[in-house]
Amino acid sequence: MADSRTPRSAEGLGSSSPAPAVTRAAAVLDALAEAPSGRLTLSDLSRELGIPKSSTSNLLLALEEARLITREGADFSLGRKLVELGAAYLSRLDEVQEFYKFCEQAPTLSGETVRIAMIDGDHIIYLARYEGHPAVRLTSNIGDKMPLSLSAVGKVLLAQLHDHDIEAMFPDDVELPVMTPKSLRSAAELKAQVAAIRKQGYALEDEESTLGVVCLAVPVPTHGAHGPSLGLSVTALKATFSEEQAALMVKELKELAHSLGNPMG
């Protein structure tokens, strides 16, 4: 069920927007994406947006007609049109195409699970995934989000930020999300890792998000002042992971990062 949040005004979400319907439509998609079951009812969404059921119903009909959502009985969920739009977006990112091409030819990475991700607030979102190691399937897929502190690529991208930005995002009293017994617990631990990452040039995530799985990551040089903050990561099984393997992985990740980024960066 959606949580019962207080509307932004008496008229509900989007009332102060120049295009309220668009704002509310985006909120519907966000709510469905965040729902644990992936499904919400008209009543759920009406409460989420803080607008009457009649207005919500009209909005849902329009989204359903556009194939952005689908309905099964009383439940609504995201529609397949969003997959088409996501694929169109990714197909226009030269970095994604080059990513797959490089991974297929790389001596070490071609046999591993490699991903490219972009920073999104205090999370990262995965843009592409090369599946070279079918045994590692417990990790995130394309479109999934992960807190910065729980992933190697999140931590390596965090290390590219200014200290005052990191402090604003992770003050000393903040509680970090926990997924395994090895997850970082405090902002102090995270900041200590950030300092180490800056010195060594790569990040390691050691069973912090998934037991039995380790991950290495490097940043991609930014395309100009307003380029996207991208990172590369490779996942391996803890049981077969070695320092020699890690060195080869980091070497190829850095070569890939250089090919994707600005050579002058």
Second form
2 protein chains.
Amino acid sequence: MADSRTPRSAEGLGSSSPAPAVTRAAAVLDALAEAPSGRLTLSDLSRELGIPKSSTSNLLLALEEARLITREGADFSLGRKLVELGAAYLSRLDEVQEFYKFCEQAPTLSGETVRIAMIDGDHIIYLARYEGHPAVRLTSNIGDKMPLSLSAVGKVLLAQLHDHDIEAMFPDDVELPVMTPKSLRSAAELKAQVAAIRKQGYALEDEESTLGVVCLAVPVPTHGAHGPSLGLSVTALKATFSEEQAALMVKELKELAHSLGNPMG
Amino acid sequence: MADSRTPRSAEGLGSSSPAPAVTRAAAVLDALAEAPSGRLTLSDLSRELGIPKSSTSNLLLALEEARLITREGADFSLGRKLVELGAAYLSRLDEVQEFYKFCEQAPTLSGETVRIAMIDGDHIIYLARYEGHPAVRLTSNIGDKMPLSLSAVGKVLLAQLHDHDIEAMFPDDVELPVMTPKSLRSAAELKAQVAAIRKQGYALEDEESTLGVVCLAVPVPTHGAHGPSLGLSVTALKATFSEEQAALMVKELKELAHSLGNPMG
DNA sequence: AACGCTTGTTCAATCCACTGAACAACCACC
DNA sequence: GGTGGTTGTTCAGTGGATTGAACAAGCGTT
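What I would like now is the form predicted together with the DNA, since the data block earlier showed the form predicted on its own; can you produce it?
Below is the whole assembly, all chains and molecules, this chain first.
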């Protein structure tokens, strides 16, 4: 097992899919998305996914025909249709539209950088971003992922889960990702914060992912079973960050969260 | 043919795919993306795509497992993973990063709404948007599509194609989509504009998609065979639009286009 | 409540997509 | 130019995915 590269087999071992070709095609997309250069050859994919070359070739042909991937010489990369489909997903989230509207006319938030995110496996994924302040331009984009423990939204969404789910995702000996000296190191620290977040109703991230930058986040209450829970966050420079400004931002974030949670206000 | 709903069969008739399951899965995604509500049931999909229910069920199971779609009760809709994949595609386009940087420090453009787009089949698709001017917020989002004939970028990208390709896409009797009284109506008009665009090097859209709004666009020269050609556009309100401002914007757009076309400028 | 008319799930038989080995083309290195 | 390692493509046999009919469960009407 440990003797060479680790082929993350497309199929999760015994669990045979009801439509293997589809599962494998999805694995191809994942592999392309995660490849540092974004380009892989047929052999790369075949090797990495443990799929025979001839089958891989067929998959790629079908994926290319569907414009889900593009071929450039011998290299394959993700296709534009994925942008289209991603956009279609986002356009269906009424929350996103309302999010923009609210931010524009909120007294404090309208000048800040606000984002809306969602849990996606063991990460959060950013769904939309409002930028009132060209001064602080974030490097992160819509669709980007972040570990739960490294962001205010991540922590606030984590706090919404049941304790046993949290325990399953973060056993006591888990190694947390670290991006700055202030990043949380242990599951214990994380759980302590979760407890605090539940009490105060919002989360703070203090330079844990980027030095000089702080974040505040609140959860959007899930109205019924309408889908996975959303979170909102404001990002600010630590240098220009005051207690009273924070209080205002949390207040407005909570208003926004409330209006997103109760569609018909 | 005309007697009832038109099942747009998943397979393009005789053309059997090398991996039918994948092709059909892609058709499912398309159908979900195009469905007005974004939600379809198993039977809906089975009927619309002409796939037996049992097979459709298998496809959906596999797609759900891959998180490409989500089930909510009996309804299926697109999954978050698509946002992720779309973002992965965009993050690989170096042009997008440079696009933002340039816009921020361009004297005129930095205050305007600028977009970068690409041809995608018979439409254009917006890849990124810079908003210097919260005053004019566009309703269109990243990933949105627009007919070629209705946008400045569409026309400018069309002008880059060979005449016989244009002819194939727009035969003389084609019916063009119309969104405002000023939208182009005939292929002849469109072709005349294409000729003009080739001479002057930029395209103008004068309230053809939205009344009160004008657009200027330039092509990004394709450096080698590096992929499909990109286009840039500025959007402005017709009311506040002057000749000399237009000249400045075209000048800066061309600079940007040049630096995108020659990566190491 | 019994009736159509939906819906989604089950299952064994069949057909076709997948496979693996053999192929041809390529590149890099001596 | 040979040689070893690639690469991607071809093709016939076979095993498993696909299928359609039969099933069960839901809903609105009469």
